[in-house]
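Given next, in structure tokens, is a single chain: the form predicted alone.
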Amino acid sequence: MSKYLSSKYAALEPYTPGEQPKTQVLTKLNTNESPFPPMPEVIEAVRAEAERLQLYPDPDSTMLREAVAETLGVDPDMVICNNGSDETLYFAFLAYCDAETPAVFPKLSYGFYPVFADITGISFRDIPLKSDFSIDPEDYYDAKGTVFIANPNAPTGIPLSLSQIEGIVQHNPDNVVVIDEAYVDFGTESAVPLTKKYDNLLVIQTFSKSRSMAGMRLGYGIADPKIIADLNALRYSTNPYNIDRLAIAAGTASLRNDEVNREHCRTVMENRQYTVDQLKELGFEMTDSTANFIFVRHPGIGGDVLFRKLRERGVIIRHWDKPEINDYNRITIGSKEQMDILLREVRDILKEAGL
């Protein structure tokens, strides 16, 4: 940090993201990738937008929003499009929470939050999980803040029931609920329904995971009209360019071409319960995730322990150094053939340990 750097940044601690290597791996499962890449469609999109790059983009991202609002079965004016879900998060920080009315959200989640709140100036409120590491809906009923929620929840992969989501709502009639649901279309239940009935529910998703452009850096959110007019008013204060041309193009394609993006969310999801039903032969335990990663430990391998070997064998996985979770490993769920290379070498690191 240089010396110019505001005194209100100097207890800042960034958010860590997902190790991207830069040389050649044997296979990356670290950081919720999709393993499929981008449907044609939306590479042609892309390529003939490209030619219309000396003009400025739509700041009201229309054709999107249209898109997303279709797709979803909302009005268009329920939709902002962002730079990434997290563009959308961090406008809801700065609309909903302040001096009065600080963040709420679990203990351990997406590592986002409070750095949010951080950055923001906003104070907040860290819940704790349950043994189990799920969430106790009824610790956020009357939560005099403002509550962000992501379902399924990271890094555990643990989803709250659309009942549970909606007592959660209806319990804070006085603040907004913010579920980030960016694994939602891997087996949770989306609230996307809810924001017809609730005008207190901020629904955010993202192109990332489940339409394979994490590179795009692609976002929405999804809420009564008041609340997206909100969330503009910031937008249009700070970066109403905020979704260049291409990413409109490549978002609008992939939309039109949904089914593609469900099929490949299926496989993913029957890649999970392959997974699982070989690890769990292995002796490892994990959380009942419905999301495109598994969290899990074995109890005769510490995690750290697990991750280091296989990074060394060029396969890489997530840890996090908190005495909560030292002893798991969140992993990607890849194409079968990645699954398979993670399953060789762990059998081949179990074999070695003794185990």
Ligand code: PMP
Given for the second form:
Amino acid sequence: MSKYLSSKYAALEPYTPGEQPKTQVLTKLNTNESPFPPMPEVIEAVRAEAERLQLYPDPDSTMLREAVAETLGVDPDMVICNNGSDETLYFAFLAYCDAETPAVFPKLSYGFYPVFADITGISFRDIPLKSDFSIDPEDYYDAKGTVFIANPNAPTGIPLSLSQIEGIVQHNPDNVVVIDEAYVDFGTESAVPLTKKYDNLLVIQTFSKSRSMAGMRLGYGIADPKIIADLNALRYSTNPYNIDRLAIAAGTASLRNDEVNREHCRTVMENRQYTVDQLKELGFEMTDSTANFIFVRHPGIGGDVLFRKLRERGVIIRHWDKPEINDYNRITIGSKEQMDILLREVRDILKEAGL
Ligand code: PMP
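Can you swap the form predicted alone for the form predicted together with this ligand?
Following is the full complex, with the preceding chain placed first.
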């Protein structure tokens, strides 16, 4: 760091994104991307919009907000579009956390939450999961802070039911509850319908996973119009043109053909079941994931060893060097072909280890 950096950032520990290899890797199963390329309608929309790049984009991304609203059955004034879920989360930390209102989230969850707390200079309370890695919703009743819950949770993939989410929202009438639904489209019930009933609920979704657009950086929040107005005040105070023309065009085209995305999610869910069955036969244990990833351990081989050996064979998965999950790896569910490569290499590694 330079000597000029403000001392308030001296202790900042930035978020570490999953590896994005610069060279061609055979099988990339480490950052929960979609195995499907963007649909032709999206590519065509981007190509056409590229001819207008001399003009600033619509700062209200009206066309895209209307498409999101129509897809989810809410009013356009209940929608804000942002540069990935990460940006919506950042605005929520800025808007709803301060010295009196800490952030409250599970101890094991999306690793960016504590980083957002640090960069926004607020304190947080992280609540341990149960021993089976599930969240006890009652731990978040009367949380006395702004609640952030990923549903399904990451990296476990374990969901809370809609009634459990509603319980948390009801028991925090004086605080905002943020439900991060990055992985909701792979078999978890969404809390979006509750946003019409509760003015303290913000639901965050993304185009990165279920809509094959991680590279576009596009996400959105759904909430009561007053919450959306708060978030827009922060957006207009930082970067009003946060969504570029290509993203607005791509997102709108994707939602106009959302049935294709749904079909892709169904395929990923089938591939998840296939992979789970095969890995269980090989002796793996895992959480009950409703995400496009699984969280697995094998009693006979360390998580770090499996991670390293797979990497040597060109298969990249995600491992965290944290004592409580050191045995585990998170594996993205990709195409059937990718899962077969993973399974082949895993079988080989287990055989080599005499397991
Ligand atoms: N929330 C969770 C739980 C995630 O795992 C991720 C992906 N890293 C995000 C949000 C951010 O997604 P996006 O690509 O929309 O910024």
